[in-house]
Structures are given as C-alpha cells and as structure tokens.
Amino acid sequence: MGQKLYSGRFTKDISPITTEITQSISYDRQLYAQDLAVSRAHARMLYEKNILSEKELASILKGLELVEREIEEGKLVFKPELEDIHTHIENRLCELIGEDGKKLHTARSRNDQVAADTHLYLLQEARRQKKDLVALLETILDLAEKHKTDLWIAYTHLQVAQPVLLSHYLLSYFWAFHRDLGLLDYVIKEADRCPLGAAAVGGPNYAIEPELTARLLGFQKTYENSLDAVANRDYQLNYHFFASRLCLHVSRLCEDLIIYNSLEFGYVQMDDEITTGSSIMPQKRNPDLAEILRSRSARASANLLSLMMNLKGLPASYNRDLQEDKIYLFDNIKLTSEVILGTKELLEHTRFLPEKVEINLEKGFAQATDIADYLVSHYGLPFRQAHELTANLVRYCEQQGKTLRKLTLEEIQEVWPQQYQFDKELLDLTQSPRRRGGSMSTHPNEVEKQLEKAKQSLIAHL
C-alpha cells in the first residue's frame, strides 16, 4: 500500500478531498527520470561523505534501477494518496530493498528534491528547444537567401508604406527569434544551479557536499542560500517570459501569413500539409496551423501570469502553493516545443509569391516617398514642401483612377511645378530598395551584409 513520508506525526487519515487537492502525481509523474537521477546523485554523495556504506549504495542504486524499469514498463501503479513522484519512488524502493531504501532520504527533503528535479527538467527541455529554435532560424535564413532580390511590401498601420526586399522582411522575423534565442541562453544560464543540499529550509544536520551532487548531475553551480534554494522560482519565470515572447513573435508572423494567404492579398500560398478544408464549403483551404499557432500566445502568457500570481505575497521560503508551478511549466514547455516545430513546418510549406506584390505596391503609391526625397536631394526643398508636392501628385492619381506609373509626362506636368524636372525612373518599383541608405536599410548590399551577419550569429550558438 505504501505510506506518506510524514505519516508518523498523524493519527487520522487525510480526507478524500484534501487528498485530491494536494496530490500532484497526476502531473509530476513526468519528472520520474529527473527524480531518479537526483536520487542516484544524492546517494553517491552520501556514500562519499561516509553516510552510506558501499553495500547500502549498491543496494539503493540497484533498487532505483528496478523502480525505473517498472515505471517505463507501466507496472508501477500511481496512487493519489501517495501525493507525488518522490513518495512513489521512495515507497517502491523500500518495498524492493527494505531498510536500505529508507536511508536514501537522509540529509534531504522533498522541498530541495523537487526543486532539483524541476531545475534539471527545465534545463534538459530548454537545451532541446534551443536546437529546435536554431533550426527554425536556419529555415528563415534559407527563405531569405532564396528570395534575396524579390520585391515585397512594407506596411505601417496595415497600409502600403514602401517597397522592400522580401529577404529584408523575412530577416525582420529572424532577428526577433534570434533575440528569443539569446533569452533562452539566459534561461539556461540561470537554471543551471542545483538546489539539492538545502534540505527542507535551513540545510541538513549532516556534513554533506552539495557541490559534489551538483557536479554529478551536470550543474555548473549551487545556490548560496538554503531558503532561497527551495523557494526560488525565478528560473521558471524566466522561461515563461521566453515562451510568452517567442509565442508573441510567432503570433505576429502567423497573422501576416494568414492575411497574405487570403484571396484579397494572394502574396503567399499554403500547401496542403498545413491547411484544412471545410465540412460544408468544398472550396475552402483554411490556414488552421497558422491560426492555432497564433492562438498559443494567449496560453503561454496566461501560464506566465499564473505563476506570477502564485508567487505574489508568499512568505519566505517554501510553501505548498509552489507545488502548482509544475502545471504551468509542463504546459508551456510542451506548448513552446510545438510552436517552434509548427512554425518551422509552416514556413517550409508556405510559398511566397512576390509577383503578386507589385500590383498592390502600384495601387498604394509606394514610390511616393522616393519622389519626395528626390525633390529634397536634387533641388534642396525642405522635406515638408516636398511632401506636399508629392501628395498633390498622389491625389491627382486618385482623382483620375490611375497609379503613378500609369501617368503620362503631360499629366505629371499638370500638377508638377515646372521648375523641377521629373525623373520617370522614380516610378520603377524595383529600383526603390536601391535608393535606401544605412546599415539597417533594405538596400540589396546592406541586406547581403545582414544575411552574412545572421549566418555568423547562428554559428556562435551551435
């Protein structure tokens, strides 16, 4: 049957509803591998400090191996009354090897045990996600290289603003996700410390060596303070903020692609692999993957807020409220993994159609800024005056139902001041990016440099 680790203190059974509310085995069972790893490291440290004998260590390690096999084969029965994964493993260990199993809990508490499990779990998952995020960034770079010279529209206020290179547009998302990669590095750095050795709150009554346990588990460092070690959840807040910000970037990209995929825009076409049909309208190809990915930012941010509210106002050190941190963490880790892989899939099965873009660049008078800047650079006009003259030309186009490129020279001269010669090359949309200047611009030479910088930045993360 097994018993709770604290049952000696009580004479009455805990009530069923209390058992249901306080149990965590329904979700923390997925920490079993980390819990076993932490227990093995703790046992080896106890042996090195002469707290366990060689025989006892061998017995415990063999027993933990048997428990691991039972869990992986689905033979270990999980019971709500045993509360958590730590109690299940320890109870089963004692059933298998007897008194030696009861010595494993020497010099530790569930408080520092679960903290160590969670640190280890987060580190492992974050490192795996880093590889997936690098792969997503490589996908964006491949697309930018493929469309290096293709024309695209830059929007502000969802209104046609200026012609840019499609590669420049794609790289704008590369750098957003690249910042997320940098933030993930920070998450990993801050989580890479071992809390085992804090015991319940003040440290154990034994001459242990937390640094040894940390090394055995692959941690770079330990905590400086036992109260902080069992209470700290900043490393999880860091991860949740990473997840939330990454999902916000994904949501914005998906919004773009959903709009661009519509009939009215037609800038991209999504393949069958990432779209679904309608149960009633035979013609439909719905961008469901992009829509679900767009929605994930809500859940990711909610998990961040949930942990923040959980932590708000907690008194010093460990409180049972902290048990529920794993609900938010497990959800965001799974969600974020899917988002990274799903976004990569989305981009790999979305075809960009730059030939569709030029129509709207023309309809949106996207050459207007070039014309105004031409007046400034060639004739020394104040920009506000050049802006007004160009606006007059655009208004004339709207009245005539024409685009700028469709105007004849005679029509231009009706509106254009005679003292300023008009250069028809200004209306060539493909030349617009070449008129831009500065290291951040969409000028082809600058985009080429940007691509090379992006490639080098990824190499540094490999």
Second form
4 protein chains.
Amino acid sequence: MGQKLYSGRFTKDISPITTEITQSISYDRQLYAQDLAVSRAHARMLYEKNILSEKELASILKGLELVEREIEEGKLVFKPELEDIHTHIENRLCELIGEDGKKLHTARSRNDQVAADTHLYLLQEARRQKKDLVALLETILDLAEKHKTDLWIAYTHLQVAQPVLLSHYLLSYFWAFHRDLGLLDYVIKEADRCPLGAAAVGGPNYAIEPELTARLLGFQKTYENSLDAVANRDYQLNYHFFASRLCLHVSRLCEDLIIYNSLEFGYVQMDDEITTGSSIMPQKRNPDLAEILRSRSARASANLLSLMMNLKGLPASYNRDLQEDKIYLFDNIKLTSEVILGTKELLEHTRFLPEKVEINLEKGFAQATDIADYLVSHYGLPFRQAHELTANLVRYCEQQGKTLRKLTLEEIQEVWPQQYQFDKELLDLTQSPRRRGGSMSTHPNEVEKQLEKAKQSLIAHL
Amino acid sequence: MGQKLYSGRFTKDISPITTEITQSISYDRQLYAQDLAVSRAHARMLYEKNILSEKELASILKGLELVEREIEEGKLVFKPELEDIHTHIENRLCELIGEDGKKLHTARSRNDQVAADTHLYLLQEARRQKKDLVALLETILDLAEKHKTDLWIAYTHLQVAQPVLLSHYLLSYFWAFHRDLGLLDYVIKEADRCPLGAAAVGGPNYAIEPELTARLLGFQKTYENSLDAVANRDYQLNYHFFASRLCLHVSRLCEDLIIYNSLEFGYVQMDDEITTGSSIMPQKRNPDLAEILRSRSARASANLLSLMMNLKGLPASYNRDLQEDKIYLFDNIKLTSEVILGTKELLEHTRFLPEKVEINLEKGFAQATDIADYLVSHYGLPFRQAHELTANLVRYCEQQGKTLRKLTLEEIQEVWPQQYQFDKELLDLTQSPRRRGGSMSTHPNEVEKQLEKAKQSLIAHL
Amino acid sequence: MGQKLYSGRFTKDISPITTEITQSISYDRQLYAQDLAVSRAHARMLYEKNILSEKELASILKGLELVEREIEEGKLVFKPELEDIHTHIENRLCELIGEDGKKLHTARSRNDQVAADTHLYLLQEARRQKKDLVALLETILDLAEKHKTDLWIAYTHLQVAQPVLLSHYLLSYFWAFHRDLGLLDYVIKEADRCPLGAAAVGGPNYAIEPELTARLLGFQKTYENSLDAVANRDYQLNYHFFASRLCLHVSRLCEDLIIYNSLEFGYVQMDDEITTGSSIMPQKRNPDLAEILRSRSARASANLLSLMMNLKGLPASYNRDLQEDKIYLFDNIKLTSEVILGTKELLEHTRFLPEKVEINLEKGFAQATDIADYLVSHYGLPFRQAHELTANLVRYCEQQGKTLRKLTLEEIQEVWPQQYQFDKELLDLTQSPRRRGGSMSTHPNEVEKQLEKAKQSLIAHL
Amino acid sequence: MGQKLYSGRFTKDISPITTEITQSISYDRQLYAQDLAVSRAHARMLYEKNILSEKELASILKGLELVEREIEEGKLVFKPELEDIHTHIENRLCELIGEDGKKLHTARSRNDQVAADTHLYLLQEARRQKKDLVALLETILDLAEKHKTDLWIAYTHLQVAQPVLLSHYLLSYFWAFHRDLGLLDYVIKEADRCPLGAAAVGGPNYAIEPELTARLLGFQKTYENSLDAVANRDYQLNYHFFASRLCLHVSRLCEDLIIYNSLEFGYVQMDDEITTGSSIMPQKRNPDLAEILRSRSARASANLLSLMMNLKGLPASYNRDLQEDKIYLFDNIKLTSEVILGTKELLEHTRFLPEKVEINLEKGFAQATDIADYLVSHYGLPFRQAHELTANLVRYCEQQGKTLRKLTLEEIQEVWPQQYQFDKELLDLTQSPRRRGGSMSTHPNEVEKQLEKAKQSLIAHL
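Structure of the form predicted in complex with another copy of the chain, given the form predicted on its own:
Now the complete complex, all chains and molecules, led by this one.
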C-alpha cells in the first residue's frame, strides 16, 4: 500500500510504530463474515432508496462474494497499514470491481459499520452459547435425577453442616446457571438493535432507511440516536457481566469438586478424560480441567473491568480508545464458550460417590440440629436452650472420641441432668432430610417438586 | 456480654482481635429496620403454622416494637462482641420479654435471615433510586425540549465533527440512562425473592411455609433451593453492575461538561451552586461537582470487582467471607444515590451556550461532509473521490488560514481542476442538520419524533 | 456557616446536594493530627524565611494547640459546608486567634497541604505496619522452629504430592511475607518526600524553603516539581499494591488452613479464640477468622483498582476527582492492619497435627517419586521410563486397594516383568525428605540452613 | 501423538474439549528460547554433578540445537495434545536423540521448569523495556530543554490556573516516568532469582546444585524454598503493577495532549505521522495514537487484576489455575512495550505552540494569585483578605467583559474602596514565573536546576 488512508488532507504517511499500535486487523479480521453481511444489507438498502442503481448493487454483491471467497481460502493478505477489516474488504472490493466499489461507503462511516459488525457478532455468539448453556442445565438435571435420593453433605464454612440429598446439592447449581440463562436473554435483547445509519456521528446526508438495513440483518430494532449508536458499549458490558457471573458460578462448583476429589474427601472420582498426570510424580491424577475452569472467572472479570476502565471519562460519541473493545470481547466470548462446554464435560466425567459421605456425616455430628429441634418440639424448650444442650452433648462426644450414635443412655443422662431423652432413630441420617420442611428444603418430596419445576423452566428455552 | 455466642461447645471466648475483624455490627446496623421486618414476618408465619402460640406471637411483636424504639432513640448500645445486628436485636428481645424471645429463632438461621434482610434492603433502595433516575431522565428531556432547535457540535476524537442539534446531543444521554432504567428493572425483578426458609443450609426441621413469609414481606417469590438461597449473591452483583454502568455514563457526561466548561471551549457555564473557588487562586471557578461525579465510576466498579473477587472460588453455600458483601453494597447504594441526584443537579445548574459553538464549527470545517456528499449526489462521484476532493479544499483553507465560507470561486477552481462547484448556502451550518436522513439522525423532524418517543418511553415508568 | 468558601467571586452558595457530594470532612477528619503537624511546620518555615513574625508564629502555634485540644476532646463540630479538615482547622484557628490565623495559609494551597497530610499519614501507618509484619514473620519462624522435623504433606493440585517437613511448608509463607516486607520498604521510601511548597500548582509567590518544611516534618526529601507534587498518587498506588499482594498471600494461607481444618482433612485444629459456632447447628466450629481474612484480598485489590480507574485519563495536576483517593486509602490501611494482626492471631491459635498426615501420605502413594528416582539411580533407567514403571505399580495398588507399603515382592514382580526391585525402607516416609537435594529442598539439613537464613533476614528489619 | 502424557496410571485419553481448554501451547510457544536455555543449563548442571555423563550431555546439547533450528525454521508442528512448549521440545528431543533425551527431565519437573522459563522471559523483556523507558525520558528532557523558557498554562480542574514554564510542565511527566524507572528496577531485582531446583514441589531426589544452574542462566540468586519457588507469582504481579502505573501516567499525558490538540485549545499540533483522517469527514485529523495509548491503562490494569483474582484463595504451591498467568503476562509485556515506544513517538511528533497560550492566560485571569500575594507582601494583608479583594476584581472584570490588564486605575479604586493599588507590570504574564519561590516552583532558575537534576538522574541508568 504505502498510501495513508482517508488521506486527502495529509502530506505524510503514518509512522510504522503508529501503524503497529493503532491497527486492529490482527484481531478484527474475526469480524469478516459480519462485515460482509453488513455491507450487503447496506448496499441493498441503498438500492431500495435509489442511492445505488441495480447494476451497482449487482456489481457490489458479486464483488463481495469474491472477497469472501478470497478470505475463506486464505488468499487475502492482511496488512497492518490497511488498519482494519473494513478497509481490507472495501479496498479489495474496489480492486476487483472498480468504481462501483467506491460507492459502497456512501451514507455510512466506519463508526457505525464497526458497531453494526460487533452487534451482529455478539448476537450470533450469544445465541450459540445459549444453546450450550441449556445443554449444561440438562446435564445437571440428569445428574440430579440419577442421584435423586442419595445422601450428601451440605457444608457451611467447609464444615460438615447437615445431610441433604445429592440431587438437592446439584440443583443448587442448576438455579445459579438458570439465572445466567435469564441474564443471557437480557444480553441478547439489549444487543438486538442495529446502529447502522448513524454514519460518523450525526446521521448521513442521505434519505436512508435504517429500519430496512436492520430488518435485512435480522435485528429487532434500530438505535434512536446516532450519537448514542456510535458511543454505546453497554451491550458489550452486559455480555462481559454475563460472562463474569457465569464463570464465578463455575469457579465455586469447581472449588467444590476439586476439594471433593482430594484423597482426604474422596467424595467424587474424576475420569481419565478430564485429569492428567504429573511429569515427575507417577501417582498423581490432577483435576486439571476443573482448575483451569476455576481460574477463568479471573480473566472474564478482568475483561469486564477492562472495558469499564476504557470507557471511564471518555468524551461523548466515538473515540479511538473504543477500538480496543474488541480485544476484550473476542477473548471473553471464546473463554466463556469453553467454560460452558468444559463445565458440562466436567460434570459428565465426575462420578459422585454418595456411599462415602455417611461416615463423615456421623463424624461431623450432622444430627445435631435434629436433636436440638427435637428438644424444642418434644419438650417445648426455646430453641436457644435446646441448642445449648445439644452442644454439650457434642462436646462430650468429642472429648470421648465417639459419634452421637455411639452414645449410651447413661452418657446422655450424665450430660443432661434434666430428664430429656430421644429415640435412637432420630440419629438415622438417611431419615434426616425427611424431617425438613418448606418448599426450599431438602425433603425428598420437595426436591421431587423442585426437579419438576427445573425441568419445566427449561422447556421455555428449548 | 463476655459470653461467646452460640457457644455451647466452646470453652474459651473469642479473642479481641478476632472480634474486631469478624464483627459486622459496625456496618450491618443499617439493616435494623429490615431485620425487624423479617423477624415480624417470620414470627407471624410461625404462628400461622402453629409453631408459636398466639401469646408468644403477641409477646414477640410487642418486644420487637420496644427494640425498634430503643434503636431509633439511640438507646441500644452496639457492641462488637455481639457480632451483628441480628444478635443485638434478638439478645435485647430476650432481655425484654424473656423465654418467648428465645423462640423467635425457631426454624431459621442467621444464614437465611441476613440474606432476607439484604434482599429487602436492596429492593427498597433500588425502588427509591428508580424514582430518582426517572426524575433525572425528565430533567434531560426538559433540557432537550428547551434546546430543541439550537445548534451544537458533535465531536469524534474530541475533534469538531459535524453540526448537530443540541437536543440531539442531550438525548444521546437520555437513551444511555434509559437503558440503565431497564437494567434497574432487571435488578429489581431478580432481587424480588425471599430466601427466608432456607435456614442454615438445608431447610429447617419444621413444617414452615416460606411462601407466606415472602408474601408478608411483599416479595413476589421465594427461592427454589435452600443451598442456593444462602449462597446466592447474584442479586448484589446485578446491582453493582447497574451502579457501575450508570456511573460510567455519568463519567462520560461529566467529562464532556468539564471540557465544555473550560475557558477554551466555553460552551457551558456552571452556576455557583455547583462550582467552588480555590483557596489560593481568586479567579477560579472549578467544576467540582462534575469532577466528583466523574470519579465515582471508579468506586462503583471497584465495589463490583470486590464482590466478584470475594466470590471467586468460594465453596458452595455459606462461608463467612460473604459477610463482607454488605460493605460493598452499602457503599455502592449510597454513592449511586448521590450520583443520580448529583447528575440531575449538575444538569439543572449548567447553562448550555449554543451561541458560542457556530464560530468553532466554521473553524473546524464542519461543512466538509456536506460538501463531499454534495459532490456525490450532484456529480455522481463515488464517495471516496468526493472525500478526497473535499480534503484538498480543507487543506487549502488551512494553509491560507481561512474558513470554507471565506473561499472564493476562484480559489475553489484553483484547488479543483474539474468543473465542480457548489452553492454557498451549502455552507450554512444552521441548515446542515436538515440535510441528514434516517430516523437516528439529527434532522429536526427526526429529533422531534425522537423527543416524543423519549417522552412516551418514560410514561411506562411513572 | 452559611458562607461559601473562597467565595470572593461568587454570588450564590453551593447547593445542599453539591455540599453532600463534594464534602470530605466525613472521612478526612482522620487526618487532623497530620494537618496540624503540617501547619506547624509550615508556620515555622514561614517564620524562618521572615514571612511570619515571631509574634505571629507564637500566636499560630498557640492557636493550633487549642484547636488540637478541641478536636481531641470532641468539641470541634464538623460541618459538611466547611468541606474538609483543612478548612475546619483553619477556620477555627481564625475564630480563636483572629487576624494572625489568616496568615497561616500564606504560600500554600489546599492542593499541597492535603498532599503533605496524606504522605505523612501513609508513612506513619506504613511504618507501624512494618513492625506488625515483622512480628508476623517471627510467629512463622517460631512455628517452623517448633515443627522443624515434623512430617507434612506437600500438595500440588490439592492432590497429595510429596512428604515435606512441616517447617518447610511454613517457611514457604515466610518467604512470601518477607517479600512483602521488602515491598513495604519500597512503599515507605517512595512516600518519604514532602510535597509542601508546590502551593496550588506552580509554586508560591514567596521565597519559601520546602527543604526546611520537609526536614521539620521528618521527610527525607521534597518533590522536584510542583505540578508533579500535586498530581502524583503513585505513593498511594504503591501502598495499595502492597496491601493487595500481602492479602493475596494471606488468602492462600487461609485457604490451606480452612481446608486442613475440615473434618475430612483434620490436619489442624483451631482454638476457640478464633472460631465461632452456628446459631442453628450446635456441632459447628467455623473457621471464621480465616474466612474473613481470606476475603480481604478482594477489598484490598478493589481499592487498588479504584484509584487506578480514578486516575485513568485525568488531566495533569490537581482535579477534584483525586479527593476520593482518601476513601480507598483509609479503607486499605485499616483492613491491612487488621489482616496482618489477624494472620498472626490465626497462626498462634492454630495447632498443626503432623501425626495425622502419615496415613494419608501412604494412601496418596507419596513414595512414588522416590521409587521412580531409585529406578533411575540404581538401574540407570531414563526418568521417563522409571516414571512409567512406578505409575504401573501405583495403578496396581489402586486396583487392589492397598498402599505401596503393603505390596509383596511377588506383586512387584508381577507388575514389573523386569528384574527391578527396591528395598522396603525406600517406603519409609519419614526418611523421604532426607533423599531430597539442593538448597531449596526439604532435606532437613537444608531446612535448618533455610531457617537460619530466615532469622538473619529479619535482623536487618529489627 | 494419541498417547496421554505422563500416563502410566491412566487407561483413557484426555477428551478433546479438555485438551482444548487445558493446552497452553497456543501461547507458551513464545517461551521456546527460554525453555531451551533452561534445558541447556539444567543439563550442564546435571553433568557437573555427575548425574549425566559427558556423552549424554553432548548428545542433549546437540539435540536441543536441532530442535531450536526446527522451531526457528517453522518446522516443528505444534499440537494441542502435547499441551505445552516443554513437552513439545522434550518429545522432539527424544525423537531425535533417543534414550539420552529421556534423561533430561531428571531432577526437574514442569513446575519449576515453567517458572524458570517465565522468570527468564520477564527479565529479558523488562531489561529491554528499561532501555526504551530511558529513551522516552531523554525525549522529554530534550523537549524541556527546547522549551526551557516558553510560557505555558498550568491547569487545575481543567481551569486556567497559573502561568508556568512549558519546560516545567514537561518535566512534571519526566518525574512520573522516572519513578516508573525506579519501579522497573525493583521489578527486575525481584525477578532475578532462579526457581529451577524446586522440582515438583519439595526438591528433587538428587544432589543437585541450584546455584550453579542459576549462575549458568545469569540469575543473581535462587529461591530459598521449593514450595515457594513453584507457587510464587509476585514477580509477575510486580511487573503488572509497573505496567499499570506506567500506562496510567501515559493516559494522563495523552488526555492532556488530546485536549490541547482540540480546535478549541489549539496549543499543540500533531504531525501526520501520528494522526489519521476520517472515512467520512474529510476535515478530520484525529489524535489516534494518543487515544489508543490512553486506552491502554485499562488493559494493563485488567491484566494485573486478572492475576490477582486468579491467585486469590488458591491453595499453596502449584495449581493448574496458574497456567493462565502467561496469557496476562504476554499481553502486558507486548502492550507496555508498545506504550513506551508509542509515547516517545507521540512526543516527537507533537509540536507545542507556546505562542497560543498567552491570550488565554489573560482571559483566564491567571495573574490573580500574583495580585493577591502582592497585597499580602506590600500591604501586610492576611492572605485570606487579599484573596477576597482580588476575587472582587476578577468578578468586576467578568461583568465588564475585560481582562485584568485592561482595568483602569479608576476601576480598581471603584472595586477596592481601600487605597490599595498595584503596578501594571505585575500583570506581565511572562514575568509571573520569576515571582515564584522554592525548589519545586516554576521560577526559571529553579527549573534550570531541575533540568540539570533530571539529566543527572538519568546518567545512573545509562
């Protein structure tokens, strides 16, 4: 090339270091398909509005097809001095079809063009991810169904808290990801508007019809205001927030599974498909997939921050700073796709071992709440007092190194001077969930209903 | 106090430094009204489910009223060793009404209690902020109405780009804040569910009815899953994201106004009500309010980040780490309230001076796009070529130190060897907006419609 | 008050909402002691340079003492309309001593005054924290000394990796915190310069001597440039970075201890002094202190981010945005102090139980690396092949449900067709550290030297 | 390949999606030169310690040379299933030289290997950047020298504050970047230690000598503790902090230049080499380079955050999460290099136009402080009162639409009932800097000394 772009007013070329720093072709080439789609729709609109002739339209559409083929066959050479994908495509178009090509940029600017490309790209990716997210939710449902009545440990503070159903535990993540599905719907709805027609900043000097371009591209709406159309990055912030929130949920699930997968917990076993060995320690089976997935919330949140900080204090409308938005966006879209697919893979290759938890529920005195509540309901004690009595019993067991189930009547009476007593079946952990009440609880009947509700909630998204 | 809380199992008190670090009473006392409301609703539910007697309910309600009065009269002494607001209230209740008070904690835990308090608090604040945000939108509408046909400069890259209507510029911020209003609706909808009934983590050992408690507190829904109910912080992340996005919009508006308020731009004048002087430079009139508002996006985003990083890699359900969530939440709610009110104040006390912009539009060759487009439409030139010709004209003007309007016919013909020419009225800046086309453009008719649309869009929220 | 500050040029008061948003007295009152010190030094310098008379100096010093007493006795009423601590003190000074008080602000501005106050404050706090950090390092050293030869498990990927000495594990955190000590020295060195003398931005109209004021305040240096002196926030960024990095180290240590403190690991026991019970589950002993400490890295990093984002894109020198810097600074200084003290408390109240780890080292096949390396050194096998053979042995054990120590000679020969063999003492875990080599390793002799080196490294800081 | 790495214990291959997510070869291939250097040094050390024979060493060194050539000639095919650069190189080595190649991994692990590679890479890049940063500082010095006595405007709150020398303004950035140079020295010093010899986590089972490997690689020191050596990421955090702080300084400089480059300010002119045109507006000359540079602090800070959030709450030693550290590191190293070079380019192609500022200093009443101080020194007024009187004069001028210089004696006496007066030469802006005092001030003599000090401070780094 050698010639400065849009250079009528300039006498010198841009310097090499400036070219290197300001070019975006090294990353925005990913938008080529969207850029071609946007150009086609724009050309068609111009034709409908009598701004292009039928012949010019045909020539442009033919030329764009040729360019598309060249890109897909890897024949178009990308050069930093041509800055971005828009210029590459348009330049090549002009080389191929001559004067007609130069008419394509009528009534538009790179400002609204790149905005349109990016909206389109984000929408397509978000819709694809929605399908993957629904598939992940189905995987969780299947797992919950499979372990519907199995016993599991609910932790708080990473301390054994109470026996719950494994399905109940699994469903807690279903609802978190289900909220992300709702957020993704918001992301999609907000991105579903076409900025093409804003031109540089104030609208073009032509009687165009943005609604038509929007329709041709499949958008629901246009923007209301040209300044806003080239300035707005909310739709990207929304996506980054979705990515961050989803990845945070994944990070918590992975933390659980990494801990449960330790030798000491041993409550899950991960398949060879998702674990790797050590180059030095022959006995290792490391939960690598879960660890990488856990880490991803860091990058996802950092991409959100990056766009926020970029936008902070920027003057209205378009500033070149905004160009870097695509770096964060492409990174987050790719990593989030991997995270959704990877989490599904993780769950499909992790075997939950409910048979391992009961002994630790015993050791963790997980019946304590049941005993306290029994004292309340049977003897009318205030809960606070029942709590105190039970705690004394637990302390006694600890000192004696025994579980609650091993206590003799004599021991209980020793600790409790009162004539309080309880039936041994109160200590049957498998019965504990049945004592819980209320729709959110881990009572088997409630979990059954919860499972049904979860299934129904997915149908709307299928 | 001196006695450890929930201490049945313990033999020693918590240490002073641990108390200082783990207490939350220094900030969660703000939740006292919500905590009382939650306790009342919980007590009523327990009575309806025959877990409390009528007498016990009456006693508790009476006691809570006494505690409320003591707090509001500043008589309740807050002590770090009582950890949090829940314990302060319950302890005082027991001191006042004795045994009955101890029954209030039946079938609930601090885990679901604090979650319920916080949901309620966030909902109330968010609803209040919604009203303030609508008022801000109305202020912008009024300003746009007032300056409906005034000329203004649209910048890109902080370079004079094109003449637009001032109303068009102002409306661009209307739409940004209007999106925030939509986001706030999402925030409110997602926060509108009651976690009470999850108890510690697996549901309580009582046949409670969470739906009833929710209804009594005015919530639309309950949670589906007890583990999720005590673990979920998405509703807070949502709020922080709203706060961050809104504050980013404000930061851009303030950047504009601070620049426009400089001596060199001089396009706005800020009233004494929102500016301050210097302690050393007697001539200064500093845009302090705008500057502080601009800075706030930093803190808002940091609070979002803080919660994200806190949540990253946390095991499922409740961990004490989550206690600090309220620090970020209270800070963001207060600062966002101030930002919304302050932005309204800023706009009400900033006078836009459209009479100042025309000269700089001239000096900035703001008619250039119009000339290029004229060459396209009149002579059928491809836009790229028209762009080049116009740029040559601009360069000539620059070299001669004159505006486009001062060019003579001879000069134009000197720069343009071709027989291209244009009418002087093309250079009339006040007519420029009328040449724009499409619904997003700054054409007066389109802006009129846009203004109407903006008004309509607010009615739904009134 | 009612009268606008520095208001000569203004006709109207600042509005209430602007006052509320732009005031800093609600937080900068913490700087009162530093502000008084700065004023005293400034007055003394003015006197030395013949700008104040001896009588004026005496009057000012006397007045400042009165103001100090009023503040410390809680008698000075703080009012938002007086904006900041500087104005409160100066106003009160003038009320108390009249005309002389008005001379104190000669040759300075609030811009350099607040910068000087903040440098002083940060320096004092950082020096105090340095002592606390050294005390934390000593605590770790004591623990390492106590457990010098005890066996412990080194994990990678939270999987049992290799036997190490507990002292070696503990010292790994020593070195991390020791690096933080070095960073704190950098923080202190960089903050040790006095900005007083920059005045508003270009230096005052007086022949002052900033070096003298600096000396009186105990600073090592002054700034070189007045614009930089009022604009610079690097010294605060440095502190925030220190706080963030330190808190990240703490978060990793706490993660370890929380996991080791679980029932399933059971490798440490936390004292009652740092754990709390549950309001509903009588058996719980929650590691609350460790959890809160783990969470703090979130807030510390967010405060760093907050200042970075605030500074991003700010014009040169002083802008009012910078006022909010103190909010992040005060928060991080307080939380970091608590984190340092709290981590010491945590370690002093956590008992490590090395007797518990051996069985899991066995179950985790922690001798595997030793076997592989034995095959290399004894039979000259390439490491890769030895790794493979050992892995086969581990797989066999897993299938048979036995540990390596339980393998019979026959079994080994069954898995290894080759005539490879090893002595049973190779499986003695307590001997494993003795097989390690190199100065970084867990070999007891090396750890002994390491401990000595750690002690020496602290002496420099005592 | 088809065969799982380090797979002795496994029966199934890793799944494709796991491979895709956990591979690092797509980015860590950048470390190939460092990985080869580390392997060479390791092999030499093993030979010196009699762990490798002379023949084996020769064979390995020869093989590594072949691999290096293949990589540099683009002949080595990178495959995701071979995970990382270490495995690619070692596998290829074994293919080329057979059994000897398998011995290279003796007494090391990928954990310490990747840490050593990364330390080396960061050190090399940081040292290169140091040179570039010194060159940037020299550019600023040259500019300051060139404009040593030119007048400029110092702003606070983006309001005209006081006349300063342009050299003084420029030097304010010199000191900021000079602090970054000091920080870079800290970064380099802290990264200058070799982790090789930690092996997987506890040190290898060989009598190695880490000090020797360190020396061969040019490191000053080794780590003290093997767990710390594989866990530590402080040296990367340090670099990210340097990058962030530097980019923040650049963002502020760029903000200044973008504003000064506006038509309305017009105080600088940017060359064609660093500006670009608009695709639609022929008159535009956009400060693209400055804008992109301004944006970079966002990405730099986000990379810092990314690593911080990744590290938060990670268990001790190595976890796979840490693998992603290189993504942030590579990105920040590249962008920071560009920022340093780009800022130099920006300054070299920006012409400062001091002749433009005087008129606006007049309009901005920039003599006000001088007048107030004159009243103090001449009439012995307290500064507060002088401030008030001057403010009255400014207000009068504003109302009359005149500058201070245009005031008549009568007008002054009308505003000031007192017999206060001043000489007209007090209003001579070019003399204003001469009235300032103290070493930080803009007094020409002080700036002269400051310039000299700046020069001296660079010599130490040359």
